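One chain is shown next in structure tokens, namely the form predicted alone.
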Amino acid sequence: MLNRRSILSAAAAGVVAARAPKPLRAATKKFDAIVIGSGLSGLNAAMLLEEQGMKVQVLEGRNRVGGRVYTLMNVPGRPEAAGELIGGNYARMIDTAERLGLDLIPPVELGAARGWLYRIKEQNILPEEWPSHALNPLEGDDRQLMPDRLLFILAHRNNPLSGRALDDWILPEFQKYDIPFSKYLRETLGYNEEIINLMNVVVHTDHVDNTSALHEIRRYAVGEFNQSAALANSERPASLQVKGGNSLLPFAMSESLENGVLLNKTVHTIDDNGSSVSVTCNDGREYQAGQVVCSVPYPVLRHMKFTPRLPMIMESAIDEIDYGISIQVHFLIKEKFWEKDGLPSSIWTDGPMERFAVLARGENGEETSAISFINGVEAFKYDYMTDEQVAAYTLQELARIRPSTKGALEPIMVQSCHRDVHGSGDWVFWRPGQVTKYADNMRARHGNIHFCGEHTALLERGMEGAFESGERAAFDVLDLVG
């Protein structure tokens, strides 16, 4: 098994041949802007910006642009390891990709290719043996819903934000539901321990108790309006994929530029003078800017040095707000194994796997390989293993529970985007009291610095919020500069 240095090298080369920038001018030392980070946000307001006639340049910290955007072309089917649906509503998105030429086509998804077994309890359990099966703790009709759709249909029942405008959950009148997911789940929603901990399972966060239930009845309220929008215009599905993998939606973005994007400038400190701004990289290479657009990560943040000090609401802010976790580890498909065991060929458990799922990603339907994929708080443990151990344990862990695997599977690599020190984590996730506290203090200037990324965004969430934070750095550019 390649070490993970080395995957992630063979990789990045993978999409760089797939679609390769052209090559950079020289950098010089003295732009309109600078934008630091290459995921979309930064890159939208890039292009914004230079399309108004200024002079930018985006510094990126890794060997490849697109930040989570990340389709992984070495591994059978280019799964995405992040960014993998774009909404039909996600118009600055789906504009952008137009606009450069390439195709959108419905999507293959993450999903389980043959259907789940699910193991609760150390059961295995049939979808057909569910509705009725002893382990089920829900009631009447709702013991028809399958266990991996229990959050996505119970957390948003009832939902206060549903038919509200986008922007409405950082309104007082909704922060009081700033509150633990579970106590929301519990004591607003009426459901038992048995039911919190099966929708546990798929919480993108670190745990139903740690995550607000304003941030997640807002998931749900973003995703019922996309849901709606995309079903009004019967023309388009309700969502989308890059033909060849999403991460050509970067690499296009940073085509376009007149100065590319410069890769491995890892930014730590940001000195605003007050007429220009100077920006220090690792490498030692220092830039200057009358503006800069940051769309660094909360986390990231923490270890990167401004002067003068950024406020102190925002300082707490960037200590406190954390991004979701999660490992991913993917393998290539040596034998059926479900064809010898005869059940479905993926698994949904409660157990410390979580989910293990094959995809069917090739052009007619087939198995192209398998991804073990594991969030929340069952993440952390991993921290504590190189990428051999994680990949050595997840096989272990599935030959106990599911014999027919063993042998039959290869790993291919170990995708985290917490484990990575340019992303620290997945999305945003805000915390019990985090929205009131925070929300209104997320977009606002420090000097010349400006601030985006998807954690900024008021409307959309994901790679839309993404988009939609980049255009509002970029225009608050302009009207300062005038």
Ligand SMILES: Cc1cc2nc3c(=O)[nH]c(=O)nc-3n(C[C@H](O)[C@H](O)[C@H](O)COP(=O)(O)OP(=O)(O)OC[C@H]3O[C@@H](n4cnc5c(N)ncnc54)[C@H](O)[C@@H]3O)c2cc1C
Given for the second form:
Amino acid sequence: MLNRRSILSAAAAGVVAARAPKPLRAATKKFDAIVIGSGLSGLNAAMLLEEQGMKVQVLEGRNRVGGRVYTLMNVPGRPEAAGELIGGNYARMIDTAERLGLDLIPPVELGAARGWLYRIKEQNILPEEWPSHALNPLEGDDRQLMPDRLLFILAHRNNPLSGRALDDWILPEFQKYDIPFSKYLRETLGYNEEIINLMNVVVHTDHVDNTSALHEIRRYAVGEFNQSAALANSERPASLQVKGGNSLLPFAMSESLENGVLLNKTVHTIDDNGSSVSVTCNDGREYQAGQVVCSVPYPVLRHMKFTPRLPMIMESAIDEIDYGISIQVHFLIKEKFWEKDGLPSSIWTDGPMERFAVLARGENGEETSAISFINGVEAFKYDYMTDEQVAAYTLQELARIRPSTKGALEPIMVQSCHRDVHGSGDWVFWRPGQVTKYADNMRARHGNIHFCGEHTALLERGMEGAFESGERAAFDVLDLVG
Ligand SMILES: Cc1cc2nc3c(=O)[nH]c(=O)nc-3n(C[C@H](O)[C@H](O)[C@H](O)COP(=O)(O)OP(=O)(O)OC[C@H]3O[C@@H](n4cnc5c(N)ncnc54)[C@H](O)[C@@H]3O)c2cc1C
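Same protein, the form predicted together with the named molecule this time rather than the form predicted alone?
In what comes next, the whole complex appears, and the chain from above leads the way.
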């Protein structure tokens, strides 16, 4: 059996692909390991454990696999409702996709079709007008930066984590940045409130005041690492997508498992008696295994009962750590409204609709559908609306700020990453002080229960973070059972 050190170094070299022969292992329990959740982290853990000869069963609460990887297969152009861009340096994810025979292609990003119209303080602004516009709060060369790019470029300046090792963010020397992001932008980088307000439109967390600056500077440092394949003029583009939809990856991963994934199995209780763990689902069924890997995100974990109880520090991390929320409305395009008013087809606003983008995902770059994408603080009010009300509200707001859209769009789907009982949000985020308090306490095993999920990743974030965490949890299991 591979040990942790050899596998970690293999992973660093991007060669986890080399599958070891499967040693036979006597099953003393019904399963050697149960994995809860079929997102990328759980599936990766299950594949690695099975490769090492363990008898594994994955239990998934939803009626589909993939968790926060969810391609809307029935919407024209197959937009991604969740995990979208695969970073050029996502070694584990790219390697797994390639091993499973999937093709990776450069992505079509939001706003790629015919550019953005900016709508700021109720005024329509064309990209060419922005550098000299009276509402542009920037100075000097920065005035050329478009509003949607401000967060990514301005907040990254003088990034103390730039060029550092990916896991340096939890070192004590960086705790001085575990402060409100707005304070960092104002006092360390010297931006005024107008600039900070424009950046706040894009943050995926709930607000720049409630977000740790350390979370954000880590985000940009990791992003820089993942783009470095492109920066180094490598053959590989800065980001990728799975041809046919990212969901094809979790589908293929689950199909590769001997026992597949049992769907509609919402786990609510985990009892560890020291020699085996039993897991009970909402349908009353109980499953037993020697080890359990739990990949459930914290907002859902809050409702799960553990015996023995989790350590207090972990219980409070589970209670307090949140995920960014977002809501999307997908539309069919009945009429090319941009041909009527001659403006760019997508709209970036500082108002309640935030971003509305025409997606050009047809084979020849033709427009396939449109999406209204709201995240962060503006997304909260949508939690109090039904899907019909959300769709009606976005159509009404669109028609108000862009009359040519009236009658041109038909809502087909409202999709949110947090509005169901298995949902958490988009990505985990840290509030000021939380990195210092919790970042070191989220990976510890609890008896025979191991935790993974993007929120527990040390190096990467998002989908690659999910892979990394599943790998770490699998090695923890292997270390424990010898
Ligand atoms: C809108 C959006 C955009 C994103 N964009 C990107 C991007 O461009 N690039 C990127 O890298 N990442 C992106 N992400 C983040 C990325 O998708 C996630 O970080 C990653 O997929 C998380 O994987 P996971 O396995 O940790 O968690 P999940 O995918 O959430 O998996 C957890 C699984 O557990 C299941 N579950 C929950 N409760 C129970 C229960 N009680 N019993 C059994 N099963 C349960 C869930 O149904 C789910 O399948 C995005 C996410 C969203 C929502």
